[in-house]
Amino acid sequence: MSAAASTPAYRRLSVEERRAQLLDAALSLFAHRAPEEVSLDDVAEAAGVSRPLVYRYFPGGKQQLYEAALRSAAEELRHCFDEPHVGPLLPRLARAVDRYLAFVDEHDAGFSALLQGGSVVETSRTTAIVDGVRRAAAEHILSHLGVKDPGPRLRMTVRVWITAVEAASLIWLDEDKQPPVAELRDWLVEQFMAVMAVTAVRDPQTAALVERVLSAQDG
């Protein structure tokens, strides 16, 4: 076999493919290091390109690249709560939490940098991106509850639980991923029913939902 035949043919990447390549490299770096610790040179090296090429696609510099990477991560997190409306609620919720925790596990130490904020590159736009994930997750759960017009107490309960899931995930990373992920998932699902039960005492709408969910589990 000739040297020419054994050498892979060079293929120029399209604009979309190059942008995706740079975002993947940035996400990989942001997943394990705080944004302020990642430079454009780091991203260029990880992607195997020159620094000017990174600037060509992200002329706003690291801030623009970070926001684009954050949007990409946020979109992935939103999909964690995509689940067919089939079968009892709690197994559906458990599968969604499984995907969420898998994302947390994959991004490891960078999860707080991507979602918790507190970075020197945090802006109102990055805060809005993160809050959009929380709101989307809450809307997914309300849709699984089958409620067309949720009252304020029910909406607040679901959003409080979403916040608890995020906080528990961050603490789980601090605790060297203990307890085991399956145990954490089950505990979070049980927490969902616990906060729903507390709200049910004061809210007839939530009380009816809790009764329906428990009846489906028993059935």
Second form
There are 2 protein chains.
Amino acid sequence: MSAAASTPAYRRLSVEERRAQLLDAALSLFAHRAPEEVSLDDVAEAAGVSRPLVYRYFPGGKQQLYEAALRSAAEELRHCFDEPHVGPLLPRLARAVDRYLAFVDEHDAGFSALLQGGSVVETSRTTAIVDGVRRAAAEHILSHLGVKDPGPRLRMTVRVWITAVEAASLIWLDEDKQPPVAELRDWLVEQFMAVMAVTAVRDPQTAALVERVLSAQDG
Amino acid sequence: MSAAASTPAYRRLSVEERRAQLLDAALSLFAHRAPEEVSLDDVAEAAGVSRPLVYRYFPGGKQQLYEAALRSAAEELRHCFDEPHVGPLLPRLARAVDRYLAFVDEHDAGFSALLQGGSVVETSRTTAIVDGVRRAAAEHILSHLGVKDPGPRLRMTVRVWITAVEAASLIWLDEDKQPPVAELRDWLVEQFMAVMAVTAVRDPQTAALVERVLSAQDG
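For comparison with the form predicted alone, would you give the structure of this protein in the form predicted in complex with another copy of the chain?
Full assembly next; the chain just shown is listed first.
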């Protein structure tokens, strides 16, 4: 038996690859179970490695692994908002919401656990990671709207709509993913325009944006 | 010196009165500071009693006191929804939102800490208390709408709007209570009609409700 053959395949991964592999394994476990129901043994088993190896990469144990997995999920969520600044605005928003809902669909229970808090491993650090994604989403929307200096009414409208998207996603998971995802997406995009229109009544900045979006739609 | 004079006034309170007094003191502390920044000493001092007395009433210590204060706040929040089933619907909703925002205004940082989680004393039990208030709010709205058997689209619309109200309240506190509370209330009520109207496009049950609310407005 040669030395190479006796070496398990996983030895050949680089540190970065190994780390990514462990995070993937953890993410897919967190995706289907609440963090408190996932043990390091489960992660080791899912990745096909030993428990000590998981500890070598994440000496802080489960809390550290959970936070790293959360950061990696947050990174993935941020990519949902990577939408080129071309074409009419509402279809851009629809595509971003589509990618977001695909993430929700894929990560399922892990997404709920992540957003609903109440998890035993929830800390102000993990809350900050989730808040960072919300802030990034708001900034993306404002940049697509072409707004440099959003007033408080416009900011509140965008932030409240982002919360509505989160809440709708959680309820959608709760309701066995009904209505169909395409309907949910259209409903959310239409809601965005509806709440913007409500704000427009009192806020000239928002009124100008609504006008612009609607005229681009017609064009 | 008579025996009566040497007995501190607080000895004369009944068990229930004492408990209520301690909860009041705790609530007003939690209202201005995050739960983790409030100690039992602070509560004893605010209520003008000794620390052992606080422990006698809440032997579970701060966690028990926090949960009891949370339940008491939840009870108070539920009263915001006590609106007679008379008159046009939107003014009823406006009055309920008014009371809710008055609660938010009064409890301030305690309200944020309560809803935002991330507190060190947050547990699945405290999350359940907050969720109970959300459910009660949704049931109140559906009963005012006169709906016995709400479909999934209507339920989602009402629940998402309730989350939007919470999010807007938190942002409003963050933004030094701007815009003025009356504007925030009108904006939230108008948002309710706007998101109901969006749902009405696809949901006959919601469409019938919107029709009825609008015709009552005209009448």
